[in-house]
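Given as structure tokens, the chain that follows is alone and in the form predicted on its own.
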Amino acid sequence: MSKKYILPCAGFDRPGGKVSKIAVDIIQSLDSSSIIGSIGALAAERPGEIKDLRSSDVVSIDGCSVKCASKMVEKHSAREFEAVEVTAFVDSTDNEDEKARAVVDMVQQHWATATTAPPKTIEPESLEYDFLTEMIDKFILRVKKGLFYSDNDFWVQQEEDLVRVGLTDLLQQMISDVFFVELTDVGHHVEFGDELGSFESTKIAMEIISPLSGTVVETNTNLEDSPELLNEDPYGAGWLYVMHPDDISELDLLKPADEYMTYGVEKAKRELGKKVSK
């Protein structure tokens, strides 16, 4: 992730506090792409502090033990991220300026590993055996072998009796960052082709259409705190639904991988050929 992101303790009429607010503004004055995030925003739910915070390098300030900056963090974002507390300087000054230059030194440091760090890698077989590929321009399409795909772009995974569903890597890409959730109860029945609920993206509001007809008995429960998750990972950690299907024979009426990839080909070439090309 390029982008930092800075979230410091409201506080500001302790001493914690106050500390983290000299730190801030000297981050800021080093580095003035550097995003300061509010606590407050973040309890508004506001969708474009969400939105930075989940996409960037995330450093956490807090100003005493309740740690009100981590915790607010943890909440709004599934990813790893550095926390500096500023109590662990206590016993080295008194200082408020000196306390704020170690809370700096830190958060650098913090920068300059996570910048120098090697990038992770896919492992081969992840790559070779799991998923068919495909480059287009800039963009790579990801189609997991052994589901079942609509046209819709959604997918099905047969689990003995029961299926699971979630939303293609095509998808998500069209879409761009997901920053809100909604899905329907457990026990609801939908026919092929209803809606199983909804999503919202910096770039669109849009209904999850089912693929199949069927009763829902697991909801990902997941993407109410951490929505990011359908674009982090549509064919693992954020699926949708597990579902009781009424005729599993409606599994011939989807695509599998290799056709869905031929059709998602063709697609992402209409719908994002002006996007990867810029």
The other form holds:
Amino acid sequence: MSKKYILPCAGFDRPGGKVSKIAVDIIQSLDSSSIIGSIGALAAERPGEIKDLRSSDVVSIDGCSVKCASKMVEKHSAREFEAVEVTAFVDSTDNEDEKARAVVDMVQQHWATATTAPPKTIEPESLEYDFLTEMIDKFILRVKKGLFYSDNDFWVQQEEDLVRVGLTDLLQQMISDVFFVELTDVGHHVEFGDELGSFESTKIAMEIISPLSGTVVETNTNLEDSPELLNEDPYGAGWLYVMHPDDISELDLLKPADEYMTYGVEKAKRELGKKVSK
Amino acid sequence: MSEGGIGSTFMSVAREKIPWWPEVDNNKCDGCAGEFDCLKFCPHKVYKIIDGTLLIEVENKYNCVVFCRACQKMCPKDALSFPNKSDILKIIKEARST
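Taking the form predicted on its own as the starting point, write out the structure of the form predicted together with its partner chain.
Next comes the full complex, this chain leading.
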């Protein structure tokens, strides 16, 4: 992670607002490749800004104890970052330029020692696959153990403080071949049950219905070119989103694998029965 | 593509206890001049044509997939509306706790 992103306080009336501004001006004059972030652009969830934030080594500079800059970084990125609070220097000097230089020193010191920590999310390949399976007519229904399932047929996998979301084997079998996927942007926030993009198959166009409330932190962009991954590997390479959940206790509203299997078998049988009766 | 209907459950709550289905504003609906996009689109047989008219009504409200609003996007006249999702979630949570 070589890019450097610095998010200064945006309130120039704040005790450390002006110092933040001076500090970032100095940082950019020393290293023109560093990105000066915008709290406004993050608040507006501008995709380019969120992409810069998420792909950089981030330092936030807070101009007062409200810590808007740090809060904004926390909201839009799941990675570790360095927070510098200008007001921590209040006692050491009254001179704003001196304070700014102290801030710059801290930021530079951080960047000099920062390690290239990998993102917290776990690649699907590294996860142990373990499935419940049931034979329904000539179909094999697979439900992955250890995940949580919504009645709209999406799964949620806990990955430390994040979750990965995808559609179930049952759903991909019911809708048939997916040929188009439209994913929502990183930074998008949804409530439980809200729409999270959509997809089209040879049978149906449907919404992705979010199985929990949270903010999208990563999308599976491979699906844009290879929507067939949803059918081929719905619990693995066909994942949809990594999200930062608002409230992890919402998982209680979902079904564990065994309950979802019972539910899925019933649903699949009804679906088959309907076809036979037609 | 949940298969709902009377007798089914959603999030362990009887479907009949969850008031989620579309409302058709017949002041806006013109039956798509006989094309009836929502009727053709919805695979769950939620809609039917009001006999002898170019208007649509909800026939099987419990067939409607809870939280699905896909038909709303198909409607060229913006004549379909759904309940507030958080209200419905509240109802579901309350029903689960009793």
